[in-house]
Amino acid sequence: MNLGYYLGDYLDTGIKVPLEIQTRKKISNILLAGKSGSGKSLSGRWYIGDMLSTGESLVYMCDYKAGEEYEAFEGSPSYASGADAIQMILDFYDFFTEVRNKKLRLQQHYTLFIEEMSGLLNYAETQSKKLKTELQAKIGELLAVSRGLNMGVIVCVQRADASLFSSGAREQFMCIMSFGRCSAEQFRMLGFSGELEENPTVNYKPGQALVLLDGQEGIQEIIVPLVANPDVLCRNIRYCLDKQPDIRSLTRAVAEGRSKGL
């Protein structure tokens, strides 16, 4: 997956040098953080399009805020908005549980994409504290274990507060990205350190981000460029989402021993 282009090269020369990662069993858990207007959601859409178009992963989207960035996907069985986003997480977890119990080696990679997790958890808490705790525990388990099963989780939040995650779950992200202005507090929450530590309040423009990757020294600065034809991108994503098997049918297939090709 292409995370974007190195910011210095892009601004100095216009040359697009990509920063690429491999989600399959390597960097499968990704945290996208940034306040409203930082370009986080548009970048997330770009990443989804990249994974689907290359066949790198199937994606199941949970979009509690029902943002306009994803409205083109309403009605797809691979997309859930509002309160339905909770059920998508539970369904993905059921699939994960069946795969783990059957000790399968999945051929295809599967990604759970959670947009605005803080809002979703706040809503869950209004329904019951038990539901919020259950969601945090299941997301935490997915973050801790799913990589070995050829699955992954991408989480979008405005602030990466520890209170959003079950114990230790925030440490399971192999790729951490901060879009827009990164305050000193956010800088520490995300686990950044190194050459930018003394000046973490750089005011990056929308679509510009700090990136911390497992296995790489230091922090990278990148830019996710604006998509020239967003309607085309959305149509391509929707086409791919509609072709995917719905998550419940995948769970049934595994439970019934019909896992060939998964």
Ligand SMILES: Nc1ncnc2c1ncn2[C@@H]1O[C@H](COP(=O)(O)OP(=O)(O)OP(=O)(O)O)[C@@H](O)[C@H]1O
Second form
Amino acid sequence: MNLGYYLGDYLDTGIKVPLEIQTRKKISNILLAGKSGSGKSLSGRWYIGDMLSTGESLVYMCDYKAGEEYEAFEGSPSYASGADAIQMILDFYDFFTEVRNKKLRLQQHYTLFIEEMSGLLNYAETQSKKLKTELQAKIGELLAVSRGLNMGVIVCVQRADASLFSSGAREQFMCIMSFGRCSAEQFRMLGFSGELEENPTVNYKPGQALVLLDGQEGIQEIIVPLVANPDVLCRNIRYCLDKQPDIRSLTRAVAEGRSKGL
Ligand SMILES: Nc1ncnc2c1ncn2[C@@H]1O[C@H](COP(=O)(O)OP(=O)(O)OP(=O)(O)O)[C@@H](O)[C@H]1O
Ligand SMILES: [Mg+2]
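Switch from the form predicted alone to the form predicted in complex with the ligand and give that structure.
Every component of the complex follows; first up is the chain already shown.
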């Protein structure tokens, strides 16, 4: 997956040098953090388009906020908005559990994409405290274990507050991105603090981000392109989302031993 282009090269020379990561078995958990308007959702949509078009991963989307940028996916079995977003997480977790119980080696990579997780957890809490705790525990388990099973989780948050995650879960992201302008507090929460002393903060624009990758030294500055024709991108994503199996049928297939090709 292409995370974006190195910012320095892009600004200095206009040359687009991609920062590529491999989601499959490697960088499967990604955190997209940044204030409102920093470009998380549009970047997330670009990543989803990339993963689906290359077949790198199948994506199951939870969009509690039901944002305009994902409107084109409304009605797809692999996209859930509003309160249904909770069920998508529970369903993805059931698939994960079934795969783990059957000790299945998945050939395909599967990604759970959680848009604006804090809104979703706040809503869950209004339903019951237990539901919020259950979701956090399940997301935490997915973050901790899913990579080995060829699955991953992408989470978008405005503030990467520890209270959003079950204990230790925040440390399970192999790729942490901070979009746009960012407070010193957010930098600390993302684990960027040590790096920052050498790299004074610049005013990052929407779609520009700092990236901390497992196994790489230092922070990278990147820019995610603004897609010139979002309708085409959305149509392509929608086509792929509709074509992929829905998450419950995957769980059934694994439970019934029909797992060939999954
Ligand atoms: N890659 C980009 N290049 C240039 N501008 C961008 C880029 N991404 C987003 N923007 C601009 O920033 C605006 C907000 O982007 P986006 O909705 O992705 O932000 P967000 O971080 O998801 O905000 P929120 O937390 O409120 O959902 C876009 O409408 C667009 O004008
Ligand atoms: Mg957004």
